[in-house]
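Starting off, we have a lone chain in the form predicted on its own, written out as structure tokens.
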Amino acid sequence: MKTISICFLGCFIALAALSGCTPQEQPHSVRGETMGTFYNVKYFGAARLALDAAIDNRLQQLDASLSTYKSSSEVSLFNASKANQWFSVSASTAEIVALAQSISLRSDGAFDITVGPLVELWGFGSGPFQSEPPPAELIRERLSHVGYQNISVRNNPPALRKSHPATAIDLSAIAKGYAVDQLAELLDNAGVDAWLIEVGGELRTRGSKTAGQPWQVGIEKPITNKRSAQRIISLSNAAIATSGDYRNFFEFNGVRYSHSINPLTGWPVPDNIGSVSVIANDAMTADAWATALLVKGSDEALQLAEANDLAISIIQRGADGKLTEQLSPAFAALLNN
């Protein structure tokens, strides 16, 4: 199995950085594995083994929920049901698919929690690593049966149903997000008003790590052969999320195919634009919209990002390897707060 399914990249380098703090001033930090990446949370106040157990729990009561790996988990029984009835699951993964199937209807299908079946074609997922495209014609075939429209979901009672027998549901592009959500729900619950939350690459923050000072955090860069900062921003009270072609591919008659699917076409993404960053209030929504953004491409993600005034960072990568970034104007705005 590998470790590191499609889209648990760690996509951000969480700094945090502390330079001049007494010991005193320094948070509490608990890490560990979850949802085959790593989970960092770092909180102030005196350190809680009942709180650092309840953060643990709570992540591997979602992995076994959402994860695709576990053959008893919701989402694997859910795909192993069949098609036209409703398919009893948690309040917690109808939540997740409610937003899932929200945001597929508002990128026009370029996020779309279907896809899984292609990213396994592909080698990217929980089968064997591939080192070319597959034939075109299973391509076509996977498609018929891709596609957000096929999944219904209720909240009341919570159940899913799809319509195609072959369908089914991947949630990691947006499941890291959701566990950070759920450990910010903790948090706030216990009283603690300065938290860190890293799930994966995607982050989550409250209050600030010093007097005065927020949190700090940096973009990296889309690149493969080392892990530095494209740029460094102040997070508060808001969560970030990225998506990047840079660290899950391979190479075949000099072109690099890419962990991220398009849903549409059954390809990946073109290789230009290295990566997407969303800054959003929760963490889950800016994980669903990093994975469409990508998806979109650059003019189209600029433009989507406008229509529903979402903060994005656009990395680029040119045919001499150089980078550049696009901000958008709700992004641009909050450097400038």
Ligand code: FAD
The other form holds:
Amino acid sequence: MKTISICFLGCFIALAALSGCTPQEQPHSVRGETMGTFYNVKYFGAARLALDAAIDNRLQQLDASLSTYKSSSEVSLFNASKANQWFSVSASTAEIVALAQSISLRSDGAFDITVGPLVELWGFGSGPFQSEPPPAELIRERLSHVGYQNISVRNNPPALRKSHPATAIDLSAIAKGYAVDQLAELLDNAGVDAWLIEVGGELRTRGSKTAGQPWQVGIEKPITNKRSAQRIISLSNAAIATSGDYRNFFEFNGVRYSHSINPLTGWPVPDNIGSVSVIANDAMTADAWATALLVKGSDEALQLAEANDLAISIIQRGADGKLTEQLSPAFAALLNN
Ligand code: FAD
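Switching forms now, from the form predicted on its own to the form predicted in complex with ligand FAD, please provide the structure.
Entire complex below, previous chain first.
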């Protein structure tokens, strides 16, 4: 059985059993670049150029408004704005920030979009990449501007407000998930009933692929030297997102510093937790929780997952480099379905 496999950060899309299918049973595929990464959308039925164009347009629109890599984006303009005044934003941005704030609350601040200045300081944002930790006093200084409580969001009319002039938001841990959900809405509204959407490793499916087989997705091993699946799962009408410390990091004096920052300390997560994958009904929720739980660390992450009935897989790296995986009860239950 020929398996076509495509690897993405965190997720490994295994399109098994496509061999021997008639051409009309092969999913149509549309790919491109967005948000400093790639997207890949597969849907069954005839290729529809107008739909493919609408997919790319929506992603470019979101990139243009949510990016901290574009000074003209509304997020960058908000970050540069003064404090204590409502700053008008699009409904999308307000919706994303509202969910971000709720997950900040439920994760005791482990997820916090105001880590932006720390992400830049550690070299994981739009500025130059760093190869060693910044001075501790600079970390303390930036940390004083961090706190999701500094941000207020209004839905009608949509607007954001910050209570500290130096507070700046970074939506990198939630906006790609939102983008996946926006494409899901586009495809559903176009009457497509079987699709798989992936943006930068965040992924969501509808229906099944050929002959009623569910879409199969691999969760990648959090290793740097090659890409291989820790496990392959069936994923239908659900989303999966992974956050990890094995793609975006630097090592200094034998310690790994990755791009997931603890908003309470200002430092990157400890270097033994390889990755957290979360399955949820929508990709934005999965995306944000994956970062929140990575920051929380394995014990607290499993407690939080149980308290919120989240389906999570945590893959940790032992001192000997060996990987161990722990599943929340909700994830284990999905495997038994
Ligand atoms: P995830 O685990 O999903 O998120 C980690 C990221 O979230 C970190 O990189 C940091 O930015 C942020 N973060 C860290 N700690 C926390 C925390 N505790 N709480 C909340 N957030 C945290 N990259 C480029 O190189 N070039 C680009 O032009 C570019 N454009 C982008 C435009 C948009 C709209 C977005 C959303 C991102 C863009 N990026 C760009 C960043 C890139 O797409 C990825 O978002 C980034 O590499 C992290 O994605 P991930 O899935 O690996 O990490």
